[in-house]
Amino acid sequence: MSTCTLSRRGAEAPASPIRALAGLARAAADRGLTVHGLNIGQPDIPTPKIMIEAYRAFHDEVLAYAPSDGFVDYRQALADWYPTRGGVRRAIDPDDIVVTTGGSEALLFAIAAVADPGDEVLVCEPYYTNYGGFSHMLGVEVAPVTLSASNGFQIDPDTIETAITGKTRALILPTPGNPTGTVLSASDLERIAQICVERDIFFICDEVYRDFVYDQEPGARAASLLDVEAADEHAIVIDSVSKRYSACGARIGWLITRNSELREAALRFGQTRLSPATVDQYAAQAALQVPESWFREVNAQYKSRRDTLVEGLRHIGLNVPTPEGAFYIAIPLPVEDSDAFCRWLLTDFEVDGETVCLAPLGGFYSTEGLGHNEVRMAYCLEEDVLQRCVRILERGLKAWPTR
């Protein structure tokens, strides 16, 4: 036996709650059984034909290197695309942006440029999962600002603003909201921008779902912190083409900040993984024409599934809040152990050879006990498959032993 060991950082390394069950769901469908995986936010929206024909005119004999902060023609496109097709006000310069290996290696890049171990970076719960384990990568500590669902999960800045001590370096906030799909209006962006500036620490926006609102005139999408001029120094925004393409295979995304000291070590990051995908970055540039009809007919569908999946949650006597954002829903369910009901719905249960894949919430909090009754869903599929699903959830939570 070896007398290696891990590190602590290795050894206790958080799984994703997110993918934790994929083993269960494989065995699952190994046994005949059709697994409706609401537990990932993997669109079945076809990827714009534009970026799939831009793989295909790839012909280059040599699959060469990329500039470590990403192809300069692309961050031009980029940079031209956000005030003139991205609903954002304000100019940006292709020098403010950093191509990454995908949104993740970008948020990754900008904990690690602003936070030391030891230093903490506040959060929202319930948060996407990858802010506490990229913070556990880089021994950044996670505080966080507990959000109810009996509110819809909203935000209020003097809470955030309360929360901030002398060890934070950074609030990271995603709007619209992964799990909660709560979006952050324009007054309320600019006040915790405000909040981040007065108090000296960075504001690391994940905008990656801010094509996907709700309830909102046709086009519109969530308020950008690139149009807060104030916060320009401590401002960093996260994007990504995974969702606002339903192209989440070509792992390609971007750090943008008006900071340049933060930029230029954002590419020294960059410099030390050597360079995004190359290919990837052609079918990207190329997404960018794809033209505002088809966001609008993905918002509608969107729509539609949410309002499917929230009147159907509600039918059956669950009290859920309804989304604003994104395509994600977190939900209490009448259970002690959301885990174990997960677990079970996979390895115990079925409707007519059907069953469920849903993401236990307890790992989308740092608060010991929060979310033990929780999950989220997410309303990437069919309605009449969500349909399916609820009726599957009601049948498993009548039959579910107590525990």
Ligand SMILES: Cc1ncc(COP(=O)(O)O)c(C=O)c1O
Contents of the next structure:
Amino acid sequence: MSTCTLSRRGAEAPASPIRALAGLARAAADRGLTVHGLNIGQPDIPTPKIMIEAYRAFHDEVLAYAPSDGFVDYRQALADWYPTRGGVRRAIDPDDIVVTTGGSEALLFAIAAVADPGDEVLVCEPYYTNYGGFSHMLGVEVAPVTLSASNGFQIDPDTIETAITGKTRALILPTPGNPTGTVLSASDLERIAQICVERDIFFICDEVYRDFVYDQEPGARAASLLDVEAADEHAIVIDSVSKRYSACGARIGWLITRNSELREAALRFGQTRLSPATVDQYAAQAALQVPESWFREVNAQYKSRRDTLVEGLRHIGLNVPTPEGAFYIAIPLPVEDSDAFCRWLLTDFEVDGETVCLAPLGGFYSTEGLGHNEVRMAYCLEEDVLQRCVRILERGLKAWPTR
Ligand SMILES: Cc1ncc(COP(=O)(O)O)c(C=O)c1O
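Given the form predicted alone above, I would also like to look at the protein as it appears in the form predicted in complex with this ligand.
Starting with the chain above, the whole complex follows.
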């Protein structure tokens, strides 16, 4: 027998709670059930044709590496896009951008560049679980500030300030949030950035859902850390084509920082993994031509889905907050163990051949014992399907044996 053992890091790597139920969902589908996947943020909106065409138009004879920080033409096009159509007020230098393999790699590079093993990054829980996954890979601890469903998972800048300790190297915050849908106002974003500057920690602002805000005027986007000049030395913005263009498979993201040392560190990480994908960058560059009207239509569609889902959930007696952006809703359920409930929905329950796959929220918290009555739903499905999902959930809650 082999005496080779895994590293502790490898052996203890957390499994994604978002994908944890995938096997049960597959088994339910194999039994002939229709399983509505509300567990994963895979947009169903068709990817813009201009992007798909760009893939088809690739005819180079050699599929070569790209530069480690991305094609300069693409970085220039991104820098041009933000202040013109991306709703950012301040100019961006293409050299402040490092193109990565999805926003995921941008997060990995950002955390690796600012925190050493044993250091802490501050997050607001429930948080996007991969903040924990990447931190774990790097030996970095996650320190949580706990939000509450009772006030719509609002983020209080003062609470963040109080949670900063001598070990904190960075704050990681998404706006709009996953899994909460919380959108930071420009003034709260500025205040939080100011706190990070005063306490001399980095602010990794995850803006991959910035285009999806529902309670502002049409065409609005969530406030961006790129507009907070006073934080330039402390700010790292994470962005991606995945959600913006319904193009999760393109695996193109980037980080933006005006801190040249940070940018240099990210570039060196980029050199280690050689290059982001070549053809996907061409397609992502083509996507920058997608007109504003497309975003407005997509936003209107998600808003309508959000409203349908929130109304439906309230109608069945659930006390749910209204998410202000992204396409997730985190909700408390009248069950003690949402993980067991979500499994049961897949193994032992159906309504006329249909069931739902939800994401239990326990894994989105690092404080033991929290989130065990909560689930996340992604509203990336048509409205009539969402309505059916609410009915299935209602019946499931009534039939749940250990309720
Ligand atoms: C909050 C948040 N940040 C970053 C990502 C990473 O996305 P990608 O690597 O596809 O760009 C996701 C994906 O779901 C996300 O929800």
